[in-house]
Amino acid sequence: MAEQLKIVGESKEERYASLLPQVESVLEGEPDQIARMANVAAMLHETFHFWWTGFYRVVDNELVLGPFQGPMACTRIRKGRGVCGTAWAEARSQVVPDVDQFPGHIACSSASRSEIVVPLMREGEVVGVLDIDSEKLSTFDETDRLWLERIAEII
């Protein structure tokens, strides 16, 4: 990823700072949550070229696959299971440098090496999660967490 950022000429922080107003503009006036998630997944995926970028929605006490970009994914995840289910159960972001070291990690793809999951909150309840996977170790850090939490707030 470092090589890619050098080529683009922008730091990760600068890319997020450029992306945030674009996300706000695209979401402005759009009430449909699926449409909002679909565009945000596409925008994040295009900007950062992550392995997998998408959403899971809380439906009938399960996380159910929503809009995404990337290879096939797990369709349903129980609360507390894997990185997504943990983010849901704890209502807090999970930054995982090495998914093989995360207890109970669900391997939807063996190519996934690191992951970040950010809960989507509405009225104090988790209504979904933004899940991003990388095929490289230690892709995500506090910069990603902070910016993705800001994006999650406006979704």
The other form holds:
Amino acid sequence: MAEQLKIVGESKEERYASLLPQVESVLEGEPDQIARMANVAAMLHETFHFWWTGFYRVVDNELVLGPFQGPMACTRIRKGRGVCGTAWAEARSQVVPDVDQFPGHIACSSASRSEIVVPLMREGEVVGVLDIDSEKLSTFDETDRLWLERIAEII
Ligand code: SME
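Write the structure block of the form predicted together with methionine sulfoxide for the protein whose form predicted alone appears above.
Let us now look at the entire complex, which starts with that chain.
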């Protein structure tokens, strides 16, 4: 049984640095992807209290909702659609300071104002995305992108 999450530090950088080794330790020895995603969504949520933190998996050429923390969300997203579908199509992270300025943004929740989506890669293919929404504008920056890409690599 994993120990309780202990996050130290005030800055975002310090909090991610304190979170990362705990993510590694919780995932160690667990091969099931859903279980891994479920704990990572919970750990990110507990650390940062974002509005919505979760995963979509590529299933039959669509993004299908996976483990998440936050309000209910859209179940399926097509390739190239919204921020998630764009991260999948382009196989790269999307940092969106204002979702209203992102063409084709899919509003699962009207409270969401900014968003970051990081693709999960396996053998050069996108197999899912990590999606985080904030109810405030410009929540995410390069610091989030770098750390979340590290977390995505571990998953
Ligand atoms: N806003 C996302 C859809 C997923 S929800 O935010 C959970 C998008 O545009 O892809």
